[in-house]
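Single chain ahead, written as structure tokens, the form predicted alone.
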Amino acid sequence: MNGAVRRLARSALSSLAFPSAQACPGSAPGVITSLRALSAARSVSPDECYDVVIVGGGMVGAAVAALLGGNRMTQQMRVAVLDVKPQPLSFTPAPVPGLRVSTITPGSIGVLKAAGAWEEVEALSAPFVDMQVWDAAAPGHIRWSARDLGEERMGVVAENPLLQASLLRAAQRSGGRTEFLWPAELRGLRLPDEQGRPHPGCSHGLAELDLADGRTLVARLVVAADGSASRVRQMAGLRTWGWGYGQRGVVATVSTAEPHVTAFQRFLPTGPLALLPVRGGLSSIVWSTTPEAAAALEALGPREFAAAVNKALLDPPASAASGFAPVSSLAEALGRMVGAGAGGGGGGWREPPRAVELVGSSPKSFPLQLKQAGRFVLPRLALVGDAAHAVHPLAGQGVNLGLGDAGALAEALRGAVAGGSDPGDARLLGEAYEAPRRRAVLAMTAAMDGVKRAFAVQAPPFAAVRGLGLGLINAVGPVRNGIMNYAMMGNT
């Protein structure tokens, strides 16, 4: 009896969360539905009715759940997080950090704080206070410092499993009504049409999710957080556009001659190579290169891999031996002149620490691509993270864009609660979530793709001019800092 009373109370609260929205099957707007009415509509158990069903328990899906559970306006929403396999609710750091890491910017740190996960992430991540970018084809660099932006740090480097577990645990302890349903495989999805009319065979205008174990879940909103190959997106009939880069990203962990707090990135003829600080005084390698070169790197021994990293990072610019050295000298002279009267020049170039050897797991690689969904929302559906957009990792913005999605969607749903609106209404989702996120994502995608293509041109004249541009940007403080402020905060 007590269990039945609790279920009745839970169902009532679920309906009260959005009093003007359509409730679970058999209800009408503004009406609190009884358990009997809910069950009568399609033989759906009231325990299978949710305000929000998040498909995908990775970092971004976990962030949506934690943000909803941690906000007093949305914590009464009944939320389910589905995944095809159990996801980790704890993180035990290994002696050597894992291969998959993310650079977390101040904008994303704000999302983690709101979600209640930041303290755990901060304790096991490595800060970086400077960033240096330079070219292998010509002299010229840009060096940013957190102090120039009035910040304590430019961000942190955190392991992806740490981010995921911290966010899932935050959702679990938030005091909200979040349930983890795993293992649970999605086999079918039914959504209303563009006008909000029920899917054929449904007696309501809500979303229905068929699971492999025979259950059917009913939801006011489905959140697709199931990655770049999203099944939810495919089931909803949403198309994507984009292209492959014909490259692979090699990830590895190395020890260095000394620890550091700088995010180094050098643009090589085959793609960028990043050396990032991680916990334990070690460094993470993220190296974009050709498939052939990636396979060769993965086959190297610990010392040989470190030697390849050192050669790529420390070899002199190609133009030093070309006939375009005068252009590089001009860049340096102009940089000193402009920097003296335009907000001060950036820091001088600093040699990155030498890699000593490969540590931990062997290097792994993954294909690089750009992919965008044509739409981020439909009635009763919102795409977040890689399900909506996948970008080149050269600036480490993929996870930051996804956390920005999570923050924007949670805010849109908070506004729906405050206004008594339907959380799955396509117009609300389009205006409060899709429009601002599409602008942010497209701007960042265009910037990153443009940078990647600009550095891919290796012709000496173009490389020399590019080096000149880097030197000038480094010299002009407002321009240099404006670019980094956008990268640090623009994704959210």
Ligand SMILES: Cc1cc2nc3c(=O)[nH]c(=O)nc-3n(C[C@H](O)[C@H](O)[C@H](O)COP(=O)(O)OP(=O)(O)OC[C@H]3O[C@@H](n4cnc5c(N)ncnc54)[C@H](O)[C@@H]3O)c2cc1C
Given for the second form:
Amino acid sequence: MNGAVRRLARSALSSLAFPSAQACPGSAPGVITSLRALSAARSVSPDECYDVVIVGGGMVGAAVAALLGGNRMTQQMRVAVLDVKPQPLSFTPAPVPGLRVSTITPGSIGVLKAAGAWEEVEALSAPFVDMQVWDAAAPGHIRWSARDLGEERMGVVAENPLLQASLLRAAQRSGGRTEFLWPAELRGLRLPDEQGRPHPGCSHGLAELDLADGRTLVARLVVAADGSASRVRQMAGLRTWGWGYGQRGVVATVSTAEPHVTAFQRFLPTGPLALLPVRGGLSSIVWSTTPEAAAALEALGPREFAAAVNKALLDPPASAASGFAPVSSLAEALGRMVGAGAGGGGGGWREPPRAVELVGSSPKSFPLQLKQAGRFVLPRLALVGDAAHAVHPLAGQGVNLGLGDAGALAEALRGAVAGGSDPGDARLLGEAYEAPRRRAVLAMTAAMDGVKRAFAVQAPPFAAVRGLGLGLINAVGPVRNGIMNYAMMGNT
Amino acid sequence: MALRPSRPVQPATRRLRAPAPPPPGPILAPLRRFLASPSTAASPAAGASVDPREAAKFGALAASWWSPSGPFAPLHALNPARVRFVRESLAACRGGDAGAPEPLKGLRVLDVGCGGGVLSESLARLGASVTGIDVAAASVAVAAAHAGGDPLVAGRVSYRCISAEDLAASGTGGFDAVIASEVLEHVRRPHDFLAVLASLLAPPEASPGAAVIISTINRTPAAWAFAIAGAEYVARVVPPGTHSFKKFVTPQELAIMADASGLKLWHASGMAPLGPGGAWALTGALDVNYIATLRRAGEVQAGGAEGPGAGPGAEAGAGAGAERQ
Ligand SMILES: Cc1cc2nc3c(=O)[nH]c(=O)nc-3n(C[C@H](O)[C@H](O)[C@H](O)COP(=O)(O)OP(=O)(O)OC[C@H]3O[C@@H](n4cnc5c(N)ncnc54)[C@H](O)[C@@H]3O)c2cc1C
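Cool, the form predicted alone is there; where's the form predicted together with the ligand?
Starting with the chain above, the whole complex follows.
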């Protein structure tokens, strides 16, 4: 039977594209053991293989590494994090917080806790206990309070470098087998095909990464955490869809007349403006607007900028004129259905504090976009964070979605180790990682894009709907809390 | 390199989609895991060499054993559940730590009817040193080729084209665990088969806590509906004729067979596609697919033969949700 087996083995091997496949010698009937002989040329030893290579040591890549190192089941995985630039393992707070900040939701706090990074983040971030959203074109507001949820806070505002350094340090500390490889630039990537058959250039069925310094890494799973312009995603041939908004986000730090603990967000005809509490009693501004307005804002002096913020936040709403009546009766009908009036309520209006002046770096702006990869996984590849989806940072959900990805991927890999599965198995990644994350990302993208587009329309009837909509939602506690739960947990 | 067959070979018959092995020993333990149906079992054609076109077909087959969307997709879906059972059960048998990343480290495990190696590779990833055997040469070739894809797996598994009976007769044995997953329902004389599996275990002094693990299909109306009518005729996920209802084995019958082989049915768990996204989960109902651990009678106290808490479901011989006919 030996010969037949050898032939079968050879044909199977060649179909799997292993070069120099050899059947093994053996005298016992039907023995075809000695698998190491199968890939005699250019073979890799088990010690050379990484379980997971994470490309990109930003917040999301760091979170994946820290979560794997922090879990008993995945702690033994050999993990490498590589980045084109050396990344900071420590964070020294500057007197004025940096421009790039994120609102961290309770869902993301859970991820940071599991990763072992929460204590450090908590110590150097600013909590917010309320959230208030209102419209510039019509009356009405929504106000959420942590009290309604039985929580001490609704989230924190943290500087991105703090999140990143805390996560990287947690990964280093965890006792896991994590190596940082930087500077290291990715030059080439070889993945199995869609059916999981080995790449023709590999002597094995794993992934290979070529680095600029001539090294080649072998990995069971490649995690693309290299941001919205992901090279890994391009090399894997995955396409994205999406569009720019023709808008820019302006970020700045301001001092205010008094400190506060509310995340304020007002929808202006040109886009939303957020005033968030940050460390040191200061506030962070995230202002989405037209490119012209953004350029003008960036050119303003410290007090002029503050005055522009105050005008945008505090000017009374424009009156909603024509086309009001039908909308109003619709709103009343809705109000009766839910047993509430069409007016405000649900937590009184709170006036945002006045901005005094710009502090720290001068304002910067960046283009807003919506971009999503058509697929988040392939055999031996998973996209996470901005590499998988870049969404309008309207509700500060960019980082939250990315941390949700990291949590789901780490959980999928924990399941893989428990079930003896290959961590690069596309079926496992598709079911345990991609499917839940695609749902979360699509829902978030649709919600944010919908809100954005609804508010971008300036015709009075729409403005009236918006105003009434906000008033109505605010009056109805359970609905309001449901929406907020979704917005704040990020990864339901 | 042209290799001439050194002994009579089992060719793949051209009219078949899947290769059929010869009846290798006193017991036919053939066509493993949906690979082919009993009606396609052909007798060996001695001395025939392998047709290159057949070889190409095996190439296609190789892809399908491991293709995420191929005919073996249900097997891949079931695999993590049975591996979790093995993880927990063997740890409990041996007083090991089921929560360790590689709880089977240092154990010699035999996978009887390994097919394309789906279970063998998982056991290797749990740390075991695995021998996979199957009587279908093509499957063994596929398994070996696939294991070569990952050096860690390649270093921990070896495959042989041999029946359990011939392996036992050759004097090989001494395994810490012998696993026959989705095999029992295909064998002609399950009593004898179980005795052979028991004989392949290492002696008690060398391997206290050694166990035989069987997964199979119960003989209940639900099993008939699910495995025969459902899977074969409606969904066509497995070729019609793969399963013969009469051959299905109830947990009671398994317990009686175990007794005759000096084993005790220690604990059992159902397996059903009830998890999120149709993932298979371990359940307390043994009425369709179930998996059971059999231990040496001398190592489990009569009356005190409690399985680990992790195994929901049956006590020995009295499977919850057992035969309802
Ligand atoms: C100005 C600005 C403000 C934002 N504000 C907010 C906000 O307020 N709230 C919020 O939630 N989100 C915000 N976002 C979005 C948020 O920053 C991103 O969602 C988040 O940074 C994504 O993290 P990431 O780890 O996926 O990618 P990144 O943070 O982009 O990290 C990618 C990493 O990969 C490395 N890398 C890239 N290419 C390679 C390569 N070829 N080889 C190796 N390494 C490589 C890079 O050096 C980098 O370290 C903002 C985005 C911008 C641009």
